[in-house]
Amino acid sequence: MCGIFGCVLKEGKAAPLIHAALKKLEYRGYDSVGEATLFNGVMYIKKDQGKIDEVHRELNLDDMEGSIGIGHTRWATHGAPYKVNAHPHTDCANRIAVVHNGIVENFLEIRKELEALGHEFRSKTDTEVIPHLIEENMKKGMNLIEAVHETLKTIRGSYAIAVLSVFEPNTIICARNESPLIIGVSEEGTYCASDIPAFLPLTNKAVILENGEIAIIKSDKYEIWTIEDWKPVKREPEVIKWTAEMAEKQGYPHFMIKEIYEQPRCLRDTLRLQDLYLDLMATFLDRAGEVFLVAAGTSYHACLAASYMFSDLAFLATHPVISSEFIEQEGMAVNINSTILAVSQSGETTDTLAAVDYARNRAATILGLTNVVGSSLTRVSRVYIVQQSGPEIGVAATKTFTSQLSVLAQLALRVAKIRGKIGHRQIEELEEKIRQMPDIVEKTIKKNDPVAREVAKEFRDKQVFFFLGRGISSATAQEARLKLMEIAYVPSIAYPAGESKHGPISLIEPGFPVVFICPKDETRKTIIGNIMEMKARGATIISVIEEGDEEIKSLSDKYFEVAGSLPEMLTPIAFITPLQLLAYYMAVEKGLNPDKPRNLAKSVTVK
């Protein structure tokens, strides 16, 4: 996730507006920043790898002259935080353009094809090959609309985007599938952003563009069409009435909730990783002698039920390890038959680096799962993967956490494919489900939100839960039970179901409240036989079921409905997300803030 802005003012200096803009942005990114303006028909560029500030401090990014302009602050997916990698990316003869949000899918194909008709790329970005893409276009004769037009018919993935250029000086084209885009419109000028805060403070009249639309934006006014059939579309400003701050979080309360339901978003871009690197991996994870699965926190849980994923479906044996307890519990195993597939968030994780460096000094394979491209988890890794999650602003992992389950659930169907071990229908099946995740997951979350508020109000005051689960889904508990306790302060037991009578049950009274994780699986009936003896001493029962399942919703005294039926394998990444629903909202009854939870930090850098 990265944000951008375009600015066309009818007088006055551009530069130091979209400065500003970006810093309204820095959340969405910083890894990174550029901006580029025309002025008397020249391009000028200034960008580099750091914050705004650092940057700034560098370059002064306000010196920069014309009325016209565009800016990106990077969150890097393609290519790690260099200076080459920063937006704008611009064609051959640097009269081009582009900043961008999004992933390019078919970026390598692209590439390869422009490469062969003799244009130079400099960055190692999915970006690039779009200013490349339109120099291509015009030099078949279409000016630079027709150009933008059709290259945006040639790519395939997820895009917002600004093209400047001295072709049109006096204009900006945009564009969006799937990633946000909003046009400002005032008296000054026409302004595009990723989103609303960037001009806020400039207007407060927007127009959403949809998925599929391109946008003309000059001084004085705008023109929308659709890109696939090239048709006018109508759409008057709104009137935006929030606060700067609720615009920040685009209109949500907290950064926490806005995570939450960007969930849907992040799993499409899982699903939009380079084949090359995933089957890299699984090439690797098949060629093991071992495979430690290592992190921490959210991290190890998204590990453990990897752990079920790699065994039911690719019959490979993982063994999820906490990255603290690694070298003492593992250390003196590993060796050069060993492979380490490391998980974290940041990439930054001492304990899980800690592990991985004593691996490589007993001569492991390491591999990396991260959300961030040049953190020191992908310079140590032999082979790593992005997540695409985007930076995640909520101490409390969300969306990271089932975008992790989306990535490494797809790396455990490539190994069963290179080992045959599951048929090829079962594969297409799977394959199905994974695409259909995003979907199911919209929908869960939207169907839970007022259960979860309703459930939190009904047992904020409650001192201490239960979550239970079998299978892959005492994953899902572990992680259930991490949420509500580094959000809402209330201590949390989880355990694998069949365990809950050695000693956990004994905490039972009227009244308790213990949440159950009840797929529609091969454990189904023995968790029933837990829940009745649950309710045979009081508990409160609170079910995460798939819908329409009459039978454990009638054992039930509170519910959750996941939409949709899934396979065993994939149910942690749609079953988890009413859990987080209800911790953030027992935190808000609390009248605590879910996004800086006491003694938490989001990158955990000590030992």
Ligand code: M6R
Contents of the next structure:
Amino acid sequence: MCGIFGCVLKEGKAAPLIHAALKKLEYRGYDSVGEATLFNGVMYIKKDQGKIDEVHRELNLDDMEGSIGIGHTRWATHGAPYKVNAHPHTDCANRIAVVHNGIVENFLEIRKELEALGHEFRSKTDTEVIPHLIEENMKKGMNLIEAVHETLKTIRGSYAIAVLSVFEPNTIICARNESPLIIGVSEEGTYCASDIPAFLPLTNKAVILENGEIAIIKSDKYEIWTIEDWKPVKREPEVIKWTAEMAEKQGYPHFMIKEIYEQPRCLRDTLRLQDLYLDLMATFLDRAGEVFLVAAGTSYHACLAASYMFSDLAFLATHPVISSEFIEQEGMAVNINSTILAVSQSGETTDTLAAVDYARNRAATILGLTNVVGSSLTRVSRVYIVQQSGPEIGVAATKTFTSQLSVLAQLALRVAKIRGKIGHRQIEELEEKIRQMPDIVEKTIKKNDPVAREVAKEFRDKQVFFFLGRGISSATAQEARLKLMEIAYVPSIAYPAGESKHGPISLIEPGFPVVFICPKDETRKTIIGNIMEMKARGATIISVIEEGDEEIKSLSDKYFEVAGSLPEMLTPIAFITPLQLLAYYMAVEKGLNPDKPRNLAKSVTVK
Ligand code: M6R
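Having seen the form predicted alone, please provide the structure of the form predicted together with the ligand.
To see the whole picture, the full complex is given below, headed by that same chain.
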């Protein structure tokens, strides 16, 4: 996730407006920043790695001539956060500048073709293929707009782009596919931005660009066309009634709920990972003597779920270990044949880095899964994968958890393929289901939002909750418990359901809320037995079930329905979402701020 902005003014300097707008978009990414303006037919560019304020102190982002320009605040996806990878990116002759939010899936092949034609690339980004492709199309005789249009037909993936060029000095061309882009309209000029807060101080009149649309903006007008067949689109501006604070959260009251709703988009982005890195990591895992999955908190729960995936799909035994326990628990067993897959959304968790450091000193192979390119974890990993969730502001991990699960499921499947452990048909079915996950999660969240509100209202004064699941759902239960505990301060317990009768069941008395995670998998029959045990002792049953599971519905006092039927290994991705909502609404019911739970930091950098 990055933030882009463009403005075409009737008069005055664009640079200070771009700078101010990028500050409003900083929540979308903050590892590098850049601006380009045009003045008297010359393109001016300033960019560097670092936060906007730091770069502004060094370069003075306001001091650029021209009343037209574009800007970008970056959250690295391809290429570390270095100056050379900061946007805008340009063509060979520096006459076309592009800012981009999204992922160009086929950039490697396009880059190869363009390099063969003599194009010189300066960065490691996927974005840079865009200005070079536009340049190449113009060489074939197209004008700038035609060349941009043709380029959009060539690239695959997600994008919101803004293009500035000396060839059309009074125009910005922007386009959207799966990354947001909004046009702002005022008396003084026209703007385009990833998000409304960027131009809200300038205008509250907004035109939302839809997927597959291109817009040509000038200081006094905008035109919208469809990319596929170049048909004009008539769309009038809407008046936005949000305050600046509301707009930053896209109208949601908290970042946590916004991030819960972002999960379908994040899951879509996990489907765009480069095969190269997934295959490489899968090869390392396949060849490892033993594999330790090392992480803290929510990332540890992703590892716990992954241990079921690796075992079930790839017949690969892995050891999920809480990072702060790793050295004591497994330390002496680590050697040159060990592989550590460290999972950390921030890539900066001290306990996880300490475990990695220890294992490196014992010559183990380090693999990393993180959300932050350039984080410490990426620097010490032999191979790392970036999970593409975009910045997570709420302290509670939500979208980063489901993205981690999606990446880990894809990895497990690749190891399974290498090992020839599951059949062709099963692989295809799983791949198809992984592709369907974003839609299933989207429907599940929408459907369960009102249910979660209602359950939270009814149960807000409960002193304790019990979460139970079997198989991979025991990881879902652990994560659901952590969410409720850390956000709503409800002390909660989670167990594999079979273990509950070895002690915890003694807690049950009439009205005790027990949450069962019940996918329609091999564990279902046994879990029904566990539900009956709890009911017999007067527990109140809240279940998360597959849509239409009438039997468990009839045993439950409340239920959340997941929209679709899933193979067991993918269930945590969808089954956790109603319970994220429950934790969120419990916190809201209790008057707590879910984004900033007491005593917790987003990134835990102490031992
Ligand atoms: O950045 P990491 O994934 O390494 O963070 C690990 C934990 O600190 C984190 O998951 C924490 O438990 C969150 N509060 C969970 O919501």
